[in-house]
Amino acid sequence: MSQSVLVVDDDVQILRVLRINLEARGYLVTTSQNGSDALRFVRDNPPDIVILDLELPGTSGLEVLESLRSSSDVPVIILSARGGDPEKLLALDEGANDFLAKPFSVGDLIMRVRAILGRDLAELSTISTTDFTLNFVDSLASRGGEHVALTDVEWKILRVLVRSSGRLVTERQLLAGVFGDGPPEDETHLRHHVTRIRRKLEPEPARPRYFRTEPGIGYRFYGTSV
């Protein structure tokens, strides 16, 4: 069954380009040029994912996002011409799943749609890349056939990142996913843990293929080297 995408943007050209490219890949696409119509559509015909521009006439994209999150957990990818770090963090903190600054690559957007709508990693078992294997059932890791020792905190970080494969995980989200309601570790300690993971698993830790950083924002895990 085809997955459905709602694209919300007041730029007719962007709507046309995204419709053509998404439909060519088998998605069912609906478009809207304003937030009010988009909210009505989601209420009556819930899509599998929403691609949402922040700069909309009338009801803003952020208001649409806030309304969606009050009643729905539909995944949302934000588009914005401003694209600054504060705006990214605000949208992500409000519940967006990912963020792309305009102008953007259509290929990059489709990759992120696929990542969000891809396989369910809620129950992690074993994942393998060309460089390492992670067995989440037995907490065993190997690289090049050799055992790799990972700490409990490193396993927790890996679970959060791998479960969100391809998607941006903010530092705040990662801290909450790893430490929950316990004493929070600050971003410096988190970066230290991620650095250690890279040293243990990445073929070139200084040029990571799998555990990518978006400076000042968070991290992504890519299940294959890119």
The other form holds:
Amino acid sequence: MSQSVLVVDDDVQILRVLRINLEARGYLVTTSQNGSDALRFVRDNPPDIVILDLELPGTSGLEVLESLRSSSDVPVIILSARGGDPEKLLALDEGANDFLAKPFSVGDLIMRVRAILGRDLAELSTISTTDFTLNFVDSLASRGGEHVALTDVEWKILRVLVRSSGRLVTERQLLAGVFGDGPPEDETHLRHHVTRIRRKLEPEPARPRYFRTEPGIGYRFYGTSV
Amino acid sequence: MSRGTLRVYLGLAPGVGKTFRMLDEGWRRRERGADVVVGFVETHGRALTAAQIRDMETVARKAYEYRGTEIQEMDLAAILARRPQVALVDELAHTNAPGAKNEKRWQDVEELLEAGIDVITTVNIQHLESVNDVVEKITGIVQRETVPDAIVRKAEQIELVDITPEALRRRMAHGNIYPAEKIDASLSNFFRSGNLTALRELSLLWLADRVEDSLKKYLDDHDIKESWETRERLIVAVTGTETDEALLRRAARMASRTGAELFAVHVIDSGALQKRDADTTLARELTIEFEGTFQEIMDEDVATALVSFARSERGTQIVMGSSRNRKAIQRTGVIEKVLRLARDLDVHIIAVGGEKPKRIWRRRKIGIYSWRRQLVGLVAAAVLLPLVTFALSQVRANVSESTVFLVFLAVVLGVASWGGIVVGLVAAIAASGLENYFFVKPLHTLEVARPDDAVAIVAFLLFAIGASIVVNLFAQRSSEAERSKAEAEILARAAATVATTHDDLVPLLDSLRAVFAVPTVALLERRDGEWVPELLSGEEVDPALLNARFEIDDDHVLVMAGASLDNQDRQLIGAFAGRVAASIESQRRAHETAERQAIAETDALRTGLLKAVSHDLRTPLATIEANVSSLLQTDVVWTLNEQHGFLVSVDREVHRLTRLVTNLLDAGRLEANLVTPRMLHVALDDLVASALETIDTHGRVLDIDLPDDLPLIETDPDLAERVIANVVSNACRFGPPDQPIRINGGATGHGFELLVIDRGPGIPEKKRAAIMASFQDLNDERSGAGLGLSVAAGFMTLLGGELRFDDTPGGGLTVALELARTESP
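Okay, that is the form predicted alone; can I get the form predicted in complex with its partner chain now?
Everything in the complex follows now, all chains and molecules, and the chain you saw is the first one.
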């Protein structure tokens, strides 16, 4: 059965082009131009994923997200024409799974939809990219045939990021996944570890291809370079 | 058979409810048992009116054919045959179709009345013959259908169906008067509230049979929309004296502040005993300079004449001068009387006495003896004493020595009181010498024979000196009293003056100048380290001569020229300076507050604009990016059709973006005053056609109705095209998809008008001003809506025209673009 996507945006042009693209990839697409219609639709036919514009006439995108989250944990990707981070952060705090700033490339959106809808890798075994191989079973890493030594914390970070391949992992999620409920570690610490991972695995650590940062928000692992 | 009675419902405009009232009256009579029929009622498709007919008997209309169309008219013969008691006949001014018995409906009505049938009818004020040309002047619409006034005047009853212009406009906006399709440029122009106010007043005047009196005024009043109801009229009472200039200048300032019209009037007192040498030449010239009207009227009662003149000119304020010179004192009675008579008018009394400081000076400062006065006293003593000596010596035989002493004493006291104590002393010594020499034996020597004569001379000397001192003292006291009275007055005036502008300080400087009798009093302000005169009373003098300085604050000083001031004076001026300081401070604070507010408003506007613009720019960009990136996808093979669809979408958004960027740049250019219109003569329909080529109608149907015979208009074609394109785009964006956008054009009384009529949500009254001012409301959900319109409004102003928002009858926005008529080449 094909998966269903609900796209909520007040711009008909955007709705049209997203529908064509998503349908071309085999998704069932429903569109809605305002928040209240969208909420009604979600209640009646829960979709597999919602793509939600933050700027809607009437009920704002944030309000839609809030009431969505009160009853459902359907994944939500936020679209926002507002450049500023506060809205993005608010949306992520409200439980959005990912976001894209307008204008966006359709490729990016499709990738994010796929990442979210693709199942979690329940038990990570081995992952290979053109530049490195990670064997999670034996905790062995190699780059260009050479063995790479990684610390325990680095392995933990890699586990969380690779398991959510393509998806945004917020700093808070990452901290929780790595350090559990222990004493809170700060983001600076985290950044430190990620930098070291990049130095060990990325071909160009200053311009990371695999371990991307969403500044101020979190990190994202791309298994294949984009 | 007696003639029927006529009852007329007079309305100021279509839609006031005449027909409804006529039907109402018909029902009332029918309920009282009268036999009432509807002769002819025009419902104009108004549901309420149609419902009001109910089941009243209606005489069938008669059809006439004219140029292939059928016209239905009242069937006069049928009504006459039916012979009801009362016939209801709408629209008295109607012109019948060719072929009917009478040319005009009022002639039909006459026949009905002749036949003994009572008629109830309706007519609008603009259809009355006598006011026809006035109405045309007011509204710019030629009325072809008219009724002779006499016909209506003959009516037993005329009832004015009155309604406020606002209520009528509301009714119009709700579509209760005409359906939207029927509204064209001239009709919308007709229903402007300025016009309606004028028509309403005209109706009332006509009813009171006073049109003739006011006709001239109506004709003068071309600029109705501005001046009809709100303009203040300032009546200035000039006296033909030198105080007129100050008075008129003050009045002109008041007038320009409130945008009032200025009327100067001089009332010649025909009852005055002696003819005053009034010279009104200056007042006349000044009035003309201030673009006011000057009039001279003659009456024995100045106050009554003034007030009734003010009333007849519809004045709202009377300005009179009050000064301390003698002529003005005579007028104080006039001022009081005017105040009493002009209960409903504002009366301003303005102090104008400062123009003649020397006169006041002389009256005030009696006790302080100038060198000149002392000299005059000495000369008087030198003349009077020999004269008295000579006169007394001629009659020496008949006068006693004591009489001689008393006469001399009188002279000494006289000159002492004029010239002061020094003069008194000199005169007393001289007088005692003269007495001794000429009148005390032995004569013609300074010796004294008898001891009691010596005592008398010494006593005289002492007495004269003592009396001089007393007289001097008395004069000084009274001078001081005068002076403190004057000071108290100045302080009181200063305290009463809430100086909101620098102008208000000028009279205070004037009075200071008058009291201290100096040529110049000035307020200096330090700007960039230099002291420059901010306000000046009196002549301009070399700053070096301004010898008395009073600090007000760090940047202001009060200076006086040629003043010799004692301590008391300094105290007084010090208090005055404090007052000035307070007023400057409050002005500065008000100024700062206003500035801060302006900055805050600009900031809010900027933020709002930035928000709206960034949204508006990102939206098309997002669509373009989404479409282009779709085309670039490699995992999907698009069909040609799909590819075309993406490209069409990109193309459309690029146009949208271009339009927005153009508007933004134009808004910037407008704000920076960088747009200069290049005026050419063009045809309105060409402008509309080329403007429509550039816009995206969003699939809306455009219903364009422009007359073919419009003369060319003088305008900048590029700007005018942008205006039309912006307005029509806006209408297309917000009008419902299934409703056409109507574009009507036509000549109006003042020029041309193009109406763009949509059925969208409209723009609420309070947002309209924001759009006109600059850009748009900050929290407008349909962001970007205002930018195009505000640019259009800005361009219209540059083109010498006006962009006006109106409600579309039945809902929606009507934008009226108005261009003034210019002479075609």
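What we label the rigid core is the largest C-alpha set whose atoms superpose within 1.5 Å from one form to the other. Numbering follows the first chain given and starts at 1. If you're wondering where the values come from, they're calculated on a predicted model, not measured in any experiment.
The rigid-core alignment places the CA of Ile197 2 Å or more apart between these two forms.
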